[in-house]
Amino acid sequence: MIIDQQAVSLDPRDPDFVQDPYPFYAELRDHCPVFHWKELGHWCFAGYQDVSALLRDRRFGRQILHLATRKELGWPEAPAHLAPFYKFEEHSLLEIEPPVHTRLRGFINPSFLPRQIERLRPEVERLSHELIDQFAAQGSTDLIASFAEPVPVMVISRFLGVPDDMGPQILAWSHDMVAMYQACRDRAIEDRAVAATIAFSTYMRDLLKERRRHPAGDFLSLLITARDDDNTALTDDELVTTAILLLNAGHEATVHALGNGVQALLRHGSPSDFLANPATCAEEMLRFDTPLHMFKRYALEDLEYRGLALKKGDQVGLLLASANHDEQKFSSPEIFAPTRSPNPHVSFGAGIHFCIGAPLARLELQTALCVLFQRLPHLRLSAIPHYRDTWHFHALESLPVAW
């Protein structure tokens, strides 16, 4: 890494920052907690402070071209092949502001109040015990494949409706998909996402028209038939959107929370730590190895921030992972604290766009984990575990335990 006043050079696929960025992050929290990152192109924000009160701030937001063309904005058009995919994203609760973002989200809300998602805790503790079933007499697993993934993957398909047996293929197109928006994509990236953008897309129309004529007791059943104050029902396209955008958020940034959990305690603790404190524990999980670390914004009118000058249009990128590890906000932030209260982590961003699926998220790890450990409270680490190369999507290759 090269800090040269407020620029800095830094590869976001360079093999020692993926696989423990956290002293980077002390480095710029340290020099230049506001700096432009040249390899990705744009202004980044490393402290706790800047990182909270942006993910506030209302002048700024995921969207840009609601208030300014391509043109106006000095872009180029977009490529042509990337259309399906933008097309897909119009209708995207997680890019898209109010007053559009407001009627969306009203739609979506009520079903993922916490003592609503609380009814799916027996649900969540039986799929756990079915699945640590198939690997307990084994003695080792890849905890990532065997667990990590099936737990939220299946939870948020029967939620919503959709067959235990399309698991693996959701999980397939929502890797693709979530490339799009990972440090130097590449063609070949491109247009594996969008292929499965078409054809994740194709799948929930289908299930959606099978939903019409046979509702169920199922959420896709229920938004099909919600209407807004309005008395106006999702659209066709907002009905696929949303529903494949739960579906994605609602297990990829689990998965790694729960892999990335997991790895962290038995290094640091043990599994006794959890079943002593699983809600505090979850907690500092979720802070001490964040599953995303940037979450990026768009300057929605020409402002000043902190002596920085930005333009409409220009985007910012908050390091999540770097704020929950700032020392002027946690005591001791290196090290895996399984009781540390208060615990004001941003894992789950703030202001409008904090994640709707954060109740269900806490619910898993609570639960799924408490389950894991007291079947297997032996659990150990059989191996170094490695993480992909996905830099912001903070996730394991495997997870391989032993016990």
Given for the second form:
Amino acid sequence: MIIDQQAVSLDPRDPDFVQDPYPFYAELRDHCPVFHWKELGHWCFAGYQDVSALLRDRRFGRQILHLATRKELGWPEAPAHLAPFYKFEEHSLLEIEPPVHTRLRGFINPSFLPRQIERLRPEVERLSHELIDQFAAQGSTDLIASFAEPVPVMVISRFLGVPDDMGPQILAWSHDMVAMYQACRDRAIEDRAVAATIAFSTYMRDLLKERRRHPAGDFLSLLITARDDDNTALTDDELVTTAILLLNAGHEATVHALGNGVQALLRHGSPSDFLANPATCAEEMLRFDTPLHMFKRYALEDLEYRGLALKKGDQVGLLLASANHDEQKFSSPEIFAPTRSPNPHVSFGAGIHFCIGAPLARLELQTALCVLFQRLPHLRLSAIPHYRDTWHFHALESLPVAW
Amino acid sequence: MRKVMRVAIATDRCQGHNRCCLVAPELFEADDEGNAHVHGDGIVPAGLEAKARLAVANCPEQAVRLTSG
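Can you switch from the form predicted on its own and show the form predicted together with its partner chain instead?
Every component of the complex follows; first up is the chain already shown.
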């Protein structure tokens, strides 16, 4: 890493950085908490106060093309081969701003209320037991493949009403689609993402057709019949994007949170620490080894923030994982403290894009890991795991454990 | 004597993010649409002032208001 005043050069694929980015973040917070990241081509913020403030600052948003054309922003035309992906994103809650965001969010919000999500607890418990039954006698397993992946995928699939046996296919489509948000992407990644978008959309369109004919008591059926304040239903394109977004966002980060969390606990504590305080320990897992390391926003107007002049359309990168380790906000941030409270981490974001699935993610972490550690109280790491080369999706390739 | 602190929700601004209900469940609850409401008359019991301020700070729509006096 080269720091030259406010300019930073750091390859986001540098193996040292990918495997342990926290010392890099600490150096950035010390020397230049606001910096221009050469390889990413935009400004970044590493300190808690800035990250937290900017996530909430309504002069920034996830979308800019509703306010200015590509020409006005000086951007090149969108490459034709990416059209299907951008068409999908047009209706994605994650990529739009009010008033459209407000309308779309209204359709799914009632189903994600904490008390609705709470009703899934027995099912998450049952599923966790079923999965552990399959490997408990082996004495060792890769916990990512056998537990951290199937729990969230099957929970969100069953919630929507997607058959269990689609799990592996959903994982594959989802991985290909979210690769679009990686720091460095090439044409091969783009082509795979577009192919996955088309295949996933076709599958979802057919499933929605089926649910229209034969409604079931699931979320998809609910979404089809839902009406907004103007008595208008979601369009077919909105339905398809919303369903796919929930399936993808409903497991990606949760898989990483489970994997990273178990690793942190086994390295710095023990299963009994989790069982003694599941709620605070789950929050500390989310803080200590954050699943998603950066979230971006566009400046929606020409503006000034702490002396930094930004033009409409400029992107800023908010380093969530760095904020979560800011010593000005957290005492001894490098210590994994299972009972840390309060724990105002920003792993779920903040502001209007605060993770709508946070209650579900928390329920899954608390419930699935309670079952895991009750069933396997002597769980231990059997090798040092490695992170995938996808820097800001901070995710383990595998998690070899034994008991 | 301690001043009475009250919380209130501007219902025209609330979009049902439910941040207030999550950070201060003692003070707020959500209806079936997800819109937040204060418990009872909105008076903040002693000891919950920090949670009330947290709810104000976390509302993405600036719909949670605090009054005292």
